[in-house]
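Here you get one chain, nothing else, as structure tokens; it is the form predicted alone.
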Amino acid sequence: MIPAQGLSRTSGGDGASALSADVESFYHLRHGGHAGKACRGTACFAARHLDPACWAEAMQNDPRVYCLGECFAAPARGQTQPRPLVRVASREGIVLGRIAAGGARTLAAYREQGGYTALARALAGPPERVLAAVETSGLRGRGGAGFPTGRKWRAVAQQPPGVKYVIANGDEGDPGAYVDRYLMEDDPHCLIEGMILAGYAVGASKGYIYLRAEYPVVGTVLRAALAEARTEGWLGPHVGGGSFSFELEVYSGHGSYVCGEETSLLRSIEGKRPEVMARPPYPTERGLFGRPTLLNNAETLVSVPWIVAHGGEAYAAIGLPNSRGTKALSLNSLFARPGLYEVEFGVTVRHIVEELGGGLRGGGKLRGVLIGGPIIGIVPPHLIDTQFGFEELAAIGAGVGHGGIVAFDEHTSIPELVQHVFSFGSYESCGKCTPCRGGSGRVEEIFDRALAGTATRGDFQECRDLVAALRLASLCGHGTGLARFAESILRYYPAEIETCFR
């Protein structure tokens, strides 16, 4: 997608503001064009021979509509609230330990279960405080790149006293991730106790959830909770009966993965052509209306207040050595037991595939596991003893991502997945940069041909040529993200690859 020029939003506010026409034609579905339509997402993909009609719908709709949070349920459509299986499978229920129990959408829920004592206990002592605490337990983001958390809130604390802000990044975008729906949706107070601590923690007086245009029921239930939240003294001027002022809103985006890369999400809320901007400088350093922002993952912001009310060391003690605390995962419709599963790092990509998830549903061969989304490494099935962690993942050119964790089986051949995953990155990019702009549309239309048989062995060389390009040149994740997932095919399916090319 190119976007039209344009720069700005005709009021300010949250994301019901009504955009100029030029800026909104980058959006996809800027007038809730996902509403009863089918999903052509990769858990969908990966799914389609369960419900061959659906599939179809899907893949005529316009505009195209790429997840739904519905990946168990695949091939899904519309939004008909079906519910996920949803288990922890650790020591600590640190991020979905309420939601398996029931869930705690309301304030009252969430106070009987613990919620807010940790902000109380810290709004009694210095925000360095939780910053420690934030720091000692090696909490990594969640959203994919896996920075250390307690290093970006160090950086945007040390910025000058002024206005700053914090952010969740709730455009859980990728294919195969549902994760983040469920946190926001069926335990939202948790994600605000979070940003509060943020907040407090940083310097920060105001605070956005950016949240993704097909989770419409999160939307409705966030504003509930930020609701009761300003009721009882949790959010305004004066948080928990003291002098610390604090405030939240969501803004709701309009149809666009790329506004998940953190720049473009910036620039969407300030109503702006979502486009990739070059950094430095970084958000933690001027991002928001030029102004000093945090912005992190919703999973990365829920762990934060049990991180403040158990102390940094005991999340540090759980996981690997550089993957530290629990992750959650969202297992899709083609194992035996989809669903949500918080698990402890350093667990085996084979224990998720069939301790957890109970193998493929009917018997299925396993050919592949994309997990934290489609633009990134595959595991193939001779490498899921692989430990789940953010290095050992990358050793094997795979990573951690959200956490979506889609397994293909005989049903889809490799260069198809390819052609749906090329297919889906030139659909999405921003178009910012001539590498993602031009060659992911290349490389869709080289395997066009390729599955049509009419490729040749020039078109194999030109399709290496771009992924090298992609890899080095693009902009951001979206770019190097197919770079990544491209270089794992090549790695480990040669054969499937270069027989299509004659």
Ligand SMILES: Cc1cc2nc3c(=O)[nH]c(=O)nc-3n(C[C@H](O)[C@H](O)[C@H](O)COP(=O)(O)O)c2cc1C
The other form holds:
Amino acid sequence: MIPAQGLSRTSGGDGASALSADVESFYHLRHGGHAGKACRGTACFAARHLDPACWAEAMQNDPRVYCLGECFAAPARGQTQPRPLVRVASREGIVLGRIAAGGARTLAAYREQGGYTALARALAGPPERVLAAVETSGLRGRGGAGFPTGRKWRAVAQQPPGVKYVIANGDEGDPGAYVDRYLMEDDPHCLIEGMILAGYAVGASKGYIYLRAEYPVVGTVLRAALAEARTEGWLGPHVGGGSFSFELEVYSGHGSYVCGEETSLLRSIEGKRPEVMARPPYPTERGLFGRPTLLNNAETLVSVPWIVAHGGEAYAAIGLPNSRGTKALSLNSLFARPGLYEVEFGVTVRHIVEELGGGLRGGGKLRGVLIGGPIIGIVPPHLIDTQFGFEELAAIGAGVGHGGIVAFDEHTSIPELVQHVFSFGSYESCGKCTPCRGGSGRVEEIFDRALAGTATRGDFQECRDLVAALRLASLCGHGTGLARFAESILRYYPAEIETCFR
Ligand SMILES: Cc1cc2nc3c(=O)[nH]c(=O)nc-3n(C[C@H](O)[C@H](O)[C@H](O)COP(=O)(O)O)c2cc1C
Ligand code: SF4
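Same protein, the form predicted together with the named molecule this time rather than the form predicted alone?
And the full complex, kicking off with our chain again.
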């Protein structure tokens, strides 16, 4: 049974007025108000020397604005930038192909580029065929954890019949990432087609696109695209003229990084205080409103129409044995050629930095690369020959994350970077675990003093202890990610950290 309150509250898409005071107090952007504001995300931090006035403004903003998806033009001031360069640098443009060719915001443009043919063909066969194609493809989730998508879909499909949901995670909270923003803004029907295919495969009849508050233009585009899809019969009681029913709506968040975490996201849609919940049960068994739920990142779902159209084997033939297919990357403004690039897994980080990005602008010296947000291990310059792949990056303490690539140069010292990351971590903690709630802020405070030259060896040891506690006692990837970041800094930049503690 679907709680009527849940559905009516979210219909129309943003439900802010229906939130209780307790729930509202969780969010940073509960009253909107971030449009045109300067951003203090990691790409803007790395480029702050390019526009010190913009950065000074960002540091004054309350509530803080952590990433507007304009990292190609950082430091950024909200929704006013030209569009980024978009390039397919793989043999197939699986996720960025249409955008590189000019985009497909309307259904007519999407149809012209072959849109909805995969769905029409799939509906003529059994759901199992779609499921099998996704399993064969070897696709892994693009939201950060890299979980095998086919295995997740199978888990939902195997739940007893009844109400099931599909959710696209379009929260894209990682500062430095703007992949999902443009996938949804310039090619919305591909996500919609991917979600309908997912619903058909797992037996779901309803879906939500969870969209971050910082992307208002995307919300307008998606709602228009949903209306078009409904008019053309791709959504509603008889999808494509058959017996399958599927409805979709957009749910806009209210500014909270942690709402990108799946259990927090589900509680956010349900109108509850969106603290992270322990798993199991996993959303595949007990998800939205207690029903089995398939929750995938937006880019994961955007990959699906291509897989269904070309077959799982064709997809699996691209990339590395454990990292199949392609990945969209977003490069920050410190590159000579910032923008969106689609690469095959297996290219080296050096290829991304030097061949695609053209190295750092103005001949800047590379000090390190953060891949997939700040809450992850760093790639130091001497390891940029590492291949871009889930296991390959994990082996050096880094990760694929969501593919936001933030390079930084000699204008950023390592202690400044640590202070920035822990400040973000502390601000965005959901507060459930003590080391994350209190410890991340304490590390930030110690690095404030380290930068002022007043931190001691005792402070250094305290930081080490706090990082160990974050690693051991965090319920979600926010706390463990902060620990991973700190551990990689201590491993690759020990001298620069130690010299600021006397
Ligand atoms: C703190 C935190 C923030 C997250 N933010 C996002 C996000 O913005 N977008 C996203 O797709 N996944 C995010 N995730 C991962 C989700 O919990 C989930 O694993 C993912 O959406 C599943 O989709 P996938 O299997 O397609 O990757 C986040 C995880 C954590 C711990
Ligand atoms: S690690 Fe941090 S964000 Fe994650 S559940 Fe614990 S307190 Fe919340």
